[in-house]
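Quick heads-up: it's one chain on its own, the form predicted alone, in structure tokens.
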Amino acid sequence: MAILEVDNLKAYYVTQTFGRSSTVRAVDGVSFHVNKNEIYGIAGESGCGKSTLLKAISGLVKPPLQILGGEIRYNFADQQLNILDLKDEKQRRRLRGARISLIPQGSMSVLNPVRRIKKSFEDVIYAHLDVSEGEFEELVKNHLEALGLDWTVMHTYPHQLSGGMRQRVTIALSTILRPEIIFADEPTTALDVVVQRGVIQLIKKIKEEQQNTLILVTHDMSVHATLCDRLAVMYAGEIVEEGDVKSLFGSPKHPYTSMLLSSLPKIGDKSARVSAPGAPPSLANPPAGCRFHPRCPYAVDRCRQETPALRQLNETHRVACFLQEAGSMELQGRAANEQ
């Protein structure tokens, strides 16, 4: 059962500067669904629209970000709703925290530097639950203990904690109300590999204990390989490939996905890694046709003129590339020769 359905979502940054309008098409016609109790990953280079997509589907839409089209439907057990129909910010705030929760990027930007950690937990819990001081302490102590954290952390300021500890506190804060869906935006960014491992294990532990759904955004493909059930690859505001992690990593169908995976280091392999040439296009003026064609070694005239649809290859795999269309023998032959 799909707990979240996103249909043709368009989320643009619209600004007015010196009388001139500028539109950045950060999320442009994205459609996908997330099943209940799965871990769904969203990958891609910096600036491809991953974080904007997360903001849109979690209801954190503030100017200059605007939703210009599409639907975002949540299918909870006792309620079905389109979050875009919730015009009142109070309604969206009640939804966030209790039913959906966001682990934002950068723990220091989440925790107030001049308030103790306990105050942050009080803000979240008292906004959604009517509990006494004793019930509050019992709830938080049990949650921290389950996550391997000590109650003493509640009396500290954020700057007194290490980066890894702050990230664990942020995760604990985001999951204290046992939300049904957790959005995690780059939860391992700026952490060393040992701390990253601890954070990944913590996320997996919460997922197993609370039986919730996790949507994970990160450019780190190794984190996706470790955690995710299914993965969507974004490029220039669009999803170009989606599939279960095993088949996508084992047999990528889009040239961009292949280049992302080819750029990953491998133990014992000292050869130079190959990545996509050039840089992603400006989302204020994306190229016509397939947005990856300026960097794609297999591009032909059709790629420059037509936009490939996100086609279903099988039950679990979708791709937006003319390479995979029946009859595209010229492209397929070129790809085979390159490989």
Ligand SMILES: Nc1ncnc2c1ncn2[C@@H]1O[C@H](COP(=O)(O)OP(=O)(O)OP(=O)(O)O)[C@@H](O)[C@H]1O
Second form
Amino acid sequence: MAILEVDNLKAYYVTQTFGRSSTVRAVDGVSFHVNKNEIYGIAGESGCGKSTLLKAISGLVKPPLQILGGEIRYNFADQQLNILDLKDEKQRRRLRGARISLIPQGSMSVLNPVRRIKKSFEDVIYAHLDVSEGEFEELVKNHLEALGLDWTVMHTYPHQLSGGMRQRVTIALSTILRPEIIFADEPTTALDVVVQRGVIQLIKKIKEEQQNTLILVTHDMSVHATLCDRLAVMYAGEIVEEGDVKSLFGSPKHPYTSMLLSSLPKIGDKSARVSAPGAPPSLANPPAGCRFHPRCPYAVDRCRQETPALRQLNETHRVACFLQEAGSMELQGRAANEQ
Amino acid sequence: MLKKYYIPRLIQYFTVLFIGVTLVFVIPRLLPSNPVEHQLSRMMAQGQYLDPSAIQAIRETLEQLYGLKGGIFEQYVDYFKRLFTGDLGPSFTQFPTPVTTLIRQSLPWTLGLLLASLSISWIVGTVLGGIRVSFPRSKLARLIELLIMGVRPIPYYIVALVLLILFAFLWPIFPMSGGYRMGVKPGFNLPFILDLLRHAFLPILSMVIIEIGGWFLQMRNVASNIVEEDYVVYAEASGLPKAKIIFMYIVRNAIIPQITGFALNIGFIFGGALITEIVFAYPGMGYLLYSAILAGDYNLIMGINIFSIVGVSTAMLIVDLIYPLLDPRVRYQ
Ligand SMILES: Nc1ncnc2c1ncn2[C@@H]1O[C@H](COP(=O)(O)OP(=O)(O)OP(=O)(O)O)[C@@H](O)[C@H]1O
Ligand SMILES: [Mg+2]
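Starting from the form predicted alone, produce the coordinates for the form predicted in complex with the named molecule.
The complete assembly is shown below, putting the previous chain first.
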């Protein structure tokens, strides 16, 4: 069952400079759903709108970010709601941190530098629960213990902790109220490889224990490969391909996905890694047609003029590319040959 | 912490004091005019007749008094000896009143004036800056910002003169000048205090109008950067109440540079507010320094400078000492 359904979401940054308004179409018509209990990955290069998407669906919208259309529906066991209908900021606050939880990008600096860790825990818990001090301590102690963290971290300031430790504490804090959905934005990016593995294991452990749904954003494809059930690939504010991890990694259908995957190291492969040539377009003025066409090795005239829709290939796989449409067999063959 | 943080700062403090006080000793001695000859020629210009032996006697007495006797090193040692006993020598122009007496008379006026204007402008500027950032869509806050930014570039003396013309001349509800009215007996009684406030009102207002802008801008700029910080975004993502985010996350972090700025500015008080005190003929340190410079009263100039040096460097020391209390990142290095 889908716990989150996003329909044709448009989230733009609208800024006014010297009377001229400019619009960055950071999330431009995105639709997807996330099933209960799954780990849903979102991949894509820097600047393609991943963080903006997470902010929009967790209701963290404030100028210059604006929602210009679409729906975001949560299907909790006891309650169904469209977060865009919650006009009252108080109602959104009640949701955030308790039922949905966002671990924002920049894990090194998400904790208030002048507050002890314990204070941060108090802030979050007392914002949502009416508990006594004893209950507070018990709640936190149990949670920390389950995550293999020591109570002594509660008396430290963030800067006294190592990067990995800080990220663990942040994860502990984000999951203390057993949220039904966790959004994690690049939770491992700033960490070194060994620490990364520990943090990933921690996330996995919490998810198994709390039985919640996890949406994981990272541009690290190997993290997606080890953790996720399904994966969406974003490019320039749009989802260009989505599928279960096995079929997506096994036979990527979108040239952009292939490009991302070809930058992954494979065991036994000694050839040099090719990183994707070129850079994503400016979202203030995205190219016409398929937004990927300027970088696509298979682009034809049609790609420059028409925008491909995200089409269902089979039950689990969707892709937005003319290569995959019936009647483009010739193109497809060429693509296969070149691969 | 004590060894790595406090001791080096104390050493630095005393070094700065020593160098500053030494400069005050050296600079007047590099000047081409000799204060003793200056004084003597003034006595003669007043038409006093003095025979050469009397002149010589006076010269020696003056040199003794001003610490100009003997070799330069001897003078230097003597200078420090006198400093430690709190003796800054006599004033030239109000001979033989000691410089310390003059300063002691002027200091309370300046302290009152500047502490009041500094505190008021700091509080108002900081609060308004915080409000501007916490409620970015408030029309009123934006209007206030526009007003502050409009007033800020006006030169200080124009503000002071305009206030004086408006409220002391055209519509004379405040006095033109002075610290209190002649004839009111200074003391701790209501009429005197009211008179004091009436005299201080315009000078303080003129300084507050100008100084609010700086505090407002600093608070606004620091706080609007903090609003973008990950820990504020995270606090919002965790559903903390808005008041908690404003006070414990945004203001609590933005206030650190405000507090250190306030403490530093207390140090500058000892130099007085030159232009304010001249425009309003206010009997403070600035006015004292101004008349000392006009009259070439070296001892007095040196005395005021020493006070300023001690004031500024002590304020800096205090900033260093309180900083760890404000920011744990310094406390636990
Ligand atoms: N406050 C803002 N004002 C204007 N434009 C913004 C703002 N924040 C982000 N953008 C723009 O929106 C686009 C998407 O940004 P977003 O942060 O969502 O990307 P991302 O995929 O998370 O990238 P990264 O991997 O670097 O985190 C970018 O082009 C960015 O420049
Ligand atoms: Mg991001």
